[in-house]
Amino acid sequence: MTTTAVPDPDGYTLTGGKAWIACATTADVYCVIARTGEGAGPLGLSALLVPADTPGVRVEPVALTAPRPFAHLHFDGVRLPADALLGRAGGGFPIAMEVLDRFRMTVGAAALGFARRAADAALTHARRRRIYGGRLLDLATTRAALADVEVKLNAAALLVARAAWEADRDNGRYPRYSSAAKLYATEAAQEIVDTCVQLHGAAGLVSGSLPERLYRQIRSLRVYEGASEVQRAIIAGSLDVRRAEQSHDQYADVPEPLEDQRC
């Protein structure tokens, strides 16, 4: 976070960078996070709106494995308006930590949409591939893994609903079931995706294919929007152990049964 913008009486001069920014390449708007000194670490940062055409914006964009508009921001002196404040001064870091909370569950549904494309493309072919007299859907090894992606398809949909749900409560606990979803969603649909391209054999790894177009494309979503170990940190931390010491002590006194001593 070394981004800084420098209040002045007429607005702020931007000065740094960002990296591996989404939509960079086709956004008009970005919201950017930078120093504007009002305290230390996190109380420092303020939310700034910068048109996409302000002089001194310059777009680095970057190829990916999977085509995504991803791409590097500098900032050389950009000038801006006192009102491309978002919200407070000083406030920029609660933005930013609100956004990625609820733009987890919508990477865990994109996870899902993907999933369930390579789940349907495994099935289609498993059913219609002949081989040793036989479908290849006839296999009990196949029959198996698809019945694995289907348990991971209902797991991963059921999370990411639960997340969407506590987030239109509003009660402030949305974020552990965010990162929950993102978590098993992403991973879930790499194994998914995974299987599909098994499924299909040599086929699968056809350049261009549906398979290895969703194997590319399905691999950057476990890093993004906070990698799946963010995400267990987060969960980890978000772990209720006031509720599990009650729980404990609640049944503490309770005496052990005694050893069966029949043989």
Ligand SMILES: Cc1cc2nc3c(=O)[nH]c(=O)nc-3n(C[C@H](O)[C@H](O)[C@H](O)COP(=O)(O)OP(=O)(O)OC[C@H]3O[C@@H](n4cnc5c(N)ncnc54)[C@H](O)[C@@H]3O)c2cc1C
Given for the second form:
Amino acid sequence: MTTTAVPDPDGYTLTGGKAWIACATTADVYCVIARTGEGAGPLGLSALLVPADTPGVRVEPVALTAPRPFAHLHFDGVRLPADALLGRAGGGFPIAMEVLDRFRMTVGAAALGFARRAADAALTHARRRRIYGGRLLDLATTRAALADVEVKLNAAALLVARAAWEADRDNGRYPRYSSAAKLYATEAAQEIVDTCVQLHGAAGLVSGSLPERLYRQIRSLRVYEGASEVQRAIIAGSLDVRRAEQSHDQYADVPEPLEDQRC
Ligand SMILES: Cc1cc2nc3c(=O)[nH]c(=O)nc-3n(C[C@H](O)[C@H](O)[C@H](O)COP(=O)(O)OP(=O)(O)OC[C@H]3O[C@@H](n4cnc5c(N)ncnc54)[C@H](O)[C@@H]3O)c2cc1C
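The form predicted together with this ligand is what I want next, because the block you gave corresponds to the form predicted on its own; please supply it.
Below: every chain and molecule of the assembly, starting with the one above.
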């Protein structure tokens, strides 16, 4: 967070840059969190709306494994009016966190979409592919793989729906569910797409084929909007220790099993 927006009576001067920005080559307006200095650390950050055609804004497209409109943004003394401020001065950090909290479940939903596409392709291919005088679908290993895919799809869909439901209830507890949805759905989608490639055999590795394109598309979802490791850290930090202890202590008078009975 080294990008600065130095305030003056007419507005702000924005200097610095942002890396790996989604839709940066297509957006008309960027929301930029910059250091405005109202307080220390996160208390000194503000959210600013920056039209893409403002003088001093430079867009540097980045080519990823799967083509999408990503870019680095460079701000070279960009002049912004006072009303570019979104929310209050020094209030940018909660806005950034709220956006991340909400968007994580949507990344989970996107992963689910990729995974469903892969699952449909895998099942269709397994039915049509003739092998050993029968169908690929008739092999027990194929059926087991497709059963695992189905279970993962259902689990991911339910976690995404749970997160959206918690967000709609607006009780402030949804971020942990949003992280859980993002973590599980993106990891499961990666596995499902991999299964799709595997069941297609060599055909799934052909450049431009559906399995190959899904394989490249799905990978970045486990990194952006917070990598899987970061989601685990968030979930671990949100565990309800008080509820666990109360529940545990409720059964404190139940004798512990004898050592030799434990397994
Ligand atoms: C396709 C794409 C789109 C993006 N869009 C945007 C965007 O629109 N706006 C935006 O601001 N950013 C965007 N990003 C940036 C994205 O949020 C970061 O890439 C992501 O948070 C990981 O940060 P990093 O790349 O700096 O990797 P690093 O922070 O260097 O992390 C590298 C790896 O280290 C591990 N790691 C990192 N932190 C921890 C931790 N605390 N505990 C354990 N392990 C850890 C993880 O395995 C992680 O993948 C985008 C990135 C990509 C790839």
